[in-house]
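Just one chain is shown here, as structure tokens, and it is the form predicted alone.
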Amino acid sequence: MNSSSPRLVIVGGGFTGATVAVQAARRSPIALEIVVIEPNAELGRGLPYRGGDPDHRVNGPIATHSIDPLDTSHVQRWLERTKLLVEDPDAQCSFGTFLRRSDYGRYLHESVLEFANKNESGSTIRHRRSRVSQIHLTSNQVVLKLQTGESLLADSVVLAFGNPASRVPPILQDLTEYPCVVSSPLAGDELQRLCAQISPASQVAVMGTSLTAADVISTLLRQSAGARITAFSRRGLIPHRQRPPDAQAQANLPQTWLVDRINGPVPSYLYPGPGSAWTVRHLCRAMRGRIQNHTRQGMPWQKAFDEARDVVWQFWPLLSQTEKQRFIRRLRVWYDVARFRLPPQTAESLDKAVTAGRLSFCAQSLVEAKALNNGRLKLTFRSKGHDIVKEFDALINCTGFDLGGEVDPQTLAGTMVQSGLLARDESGIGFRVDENCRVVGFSGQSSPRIRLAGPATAGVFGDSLGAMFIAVQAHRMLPSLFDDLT
């Protein structure tokens, strides 16, 4: 390596890898050789942005989805340059602009190319199409072994694992090869093949009622005319809808407004009393009171919720492990339906389907699933202590990402856990890192040369799952990375 240009290797090229690469190139005090290791042909095409379904939209407006959180108008400038909204006029509505996921993936890819060789620091960004199988440390470098057998040396590494694999509930494990069961609807073309087979008289069951389910239902409504859809989950909770923007509050905002908001102070009403511990109960009461005050004054409840949501990363670490577990076990599902909201276009599509009788949502648990000889499925649900048996022509698993699942020993994360470089967070979600995202191994010591960013840090920071939070997390992390490099 050229000693005048330290090498930063980013493992993973989804949104997390793309935003770290671009921000590092634009903010580094010295020129860096940035290498992003990603097997896919285009950077930025993580699982949420890889497919081409026109009904799947990013669930937040473009101003919160810039690849660089210090340049929040970057997406708008790209849209004006590419004239993409001419091809997708439905992206714009009174709530803002909500891009198709595939188009947002294109934005991320082209943004990395934009800054690959022309940026403020004189750095370069290079895409290496491969996978990393092992990582180990020497006295002053990181050695990455690629699946090709080659080794790559780095001065610093950022692990950008992205979202974990989709969760396949145990009750469906024996049916994953059955042609009318789609276990991972956002990966591959299973969903499209199923849509081609469904007749107008078909009955389709969707397991889950989250954003993933909303996307899948949108596809079914468009590609499977007449099919009736039943979406179910234990509580039957449906994501809330995006609220209309506050035009006055958004007028004349500085380019740094997103960073300023997320890195701003924790609202005083969230603090417990003097000498009191931070507890989930206190936080819930404080947020509920704040929301009630807002609604009494005619303001949207989302505004009050967002005040706390934006700074979760600051007060989540103040909770004890017992309190964190209590939240994850009892309240996370309620938090998620308020946190991960439906884009207006998707919400309108679902509303129309419910009114037309094509779609229904149910609060019930699946307790048994059997494949019948006639090609159909017999599903047994439990609701309020009673079993309900129904037959369906297809079942689609939309239970979401497996944030708390076991670590596959065949993956890079698995090999790093086995070697002691990575340790699971005590919350059971993701891996341990310090306040600057340095990985903390089994020894309890942090590594100045290896960092972890994005969804895999959710156990430490509470909410690092959305684009704007990941981008601002990278912004906070990079100064310490630059210090360690120089």
Ligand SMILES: Cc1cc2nc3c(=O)[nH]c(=O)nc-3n(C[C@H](O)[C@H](O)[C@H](O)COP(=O)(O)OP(=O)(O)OC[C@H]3O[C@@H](n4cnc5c(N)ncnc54)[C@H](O)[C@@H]3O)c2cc1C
Given for the second form:
Amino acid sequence: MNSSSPRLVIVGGGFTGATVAVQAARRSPIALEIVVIEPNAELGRGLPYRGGDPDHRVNGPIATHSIDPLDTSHVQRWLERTKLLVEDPDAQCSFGTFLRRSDYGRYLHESVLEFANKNESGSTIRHRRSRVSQIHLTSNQVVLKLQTGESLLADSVVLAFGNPASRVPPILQDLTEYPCVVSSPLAGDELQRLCAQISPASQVAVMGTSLTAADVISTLLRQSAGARITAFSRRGLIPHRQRPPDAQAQANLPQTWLVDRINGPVPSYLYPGPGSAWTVRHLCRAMRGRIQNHTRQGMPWQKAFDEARDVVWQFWPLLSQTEKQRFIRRLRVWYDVARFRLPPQTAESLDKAVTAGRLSFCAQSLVEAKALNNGRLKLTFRSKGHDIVKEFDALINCTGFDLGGEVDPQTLAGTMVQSGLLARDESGIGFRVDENCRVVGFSGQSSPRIRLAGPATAGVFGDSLGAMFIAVQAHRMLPSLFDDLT
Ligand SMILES: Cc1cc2nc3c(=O)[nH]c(=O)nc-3n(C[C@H](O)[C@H](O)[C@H](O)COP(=O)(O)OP(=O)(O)OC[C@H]3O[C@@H](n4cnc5c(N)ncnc54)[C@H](O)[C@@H]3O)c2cc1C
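Same protein, the form predicted together with this ligand this time rather than the form predicted alone?
Starting with the chain above, the whole complex follows.
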């Protein structure tokens, strides 16, 4: 790299920032000065991979979690080098390796360091510990204002700021300061403090039954021996568990198999009939037929589901706004339980707790939550038209991110929305970008120098949430970014 190398600034150093940095350094046709701005001490960890809970595991096999989607055995090579599996033999199950999320965070951090000064393009990757508060464009550069008041100039910017904050349901708004209510279990140490207070006789309510709830329940099961846990959600749907991959299909795959799969063609059975529009109804019908077909032939339903999931980014943009919103309102919860699967270790621990009578799942809506003078909570649930009132010692909110809420004006996204550089996408769960991830502002114009990648583009691409989809999204985005820089 020399002093005139173009500067690529990546805002946010979670998985998205890390994979963009590493892929840019490895694939750029010219040397770049890559700066990742991230307040946390280590790059790659982001929100999911910085906690230390030994029961929180990555929910997919490691080959799908490489930092570089063109080098899918990279994680395996790191595992062999570090001998990590000696310390964590439970990571391996009969059909794959499911790392602790904290160890995966270490993998990501060390992988960025591996390529920081030694990579195919002669680029450098530097970590600047700060937070970006504002961004504006000049005629040929981007100006980033840091929390410290300093400014930094960039030739190109990739925003990788992840998800919005957790959603606190209105019914819990007045209880967030109450000591036995955890409103954001993923942030800070609220959950650890609660675990320290819980006794074996405690009754704990978990609001939500998705992957976050599964993580929280594993923590509770280990740290609060004996406490009884009731997890509830409107439909009571629990994520499916991971399945063994198709061994035949996995044999002798090239390093590029992940990119080939996700960027491959949309299967013909998903197309609507000639002259017909893409609709949620025809997609459901096509997938149901495919799943039945697979099941008849003795194949797992997940295989058919995964074929469609892998290429969602290609057909989601073909649905009308009404169809997208219909999917989000009616079907997303069903899609999510099939899509976001439990690691086998977590599934086993939950099964054991259900059998032992320590854990139950119910389909109930919370309609009232009251703090009692004795420090407990009185919760009123509604199920099939009946109200059920129960007392609990603690309540943990696991309802997920506030995807469709107001954009917080205190965040970088909020300041960019105010200045017109960012705009909500038509599904209302992220921000508008063009096919090359360039942000599309309020005026409808795309910004040539600012791109957005990762979960905040899910409204445009349907499913840019998991590591493998983000890594392949970065792979697709980078050629246009290199074109802009050269
Ligand atoms: C609990 C949990 C578990 C998950 N488990 C898996 C899994 O097992 N497998 C999988 O594939 N996916 C998993 N996911 C999905 C996950 O979203 C992606 O894998 C990936 O971590 C998203 O990375 P990200 O960098 O976009 O977001 P994040 O990890 O949220 O990182 C965003 C980063 O941006 C930084 N940032 C934000 N604003 C600014 C700013 N203004 N200036 C500078 N920095 C900023 C933050 O500090 C943060 O470090 C999980 C998600 C969650 C929440």
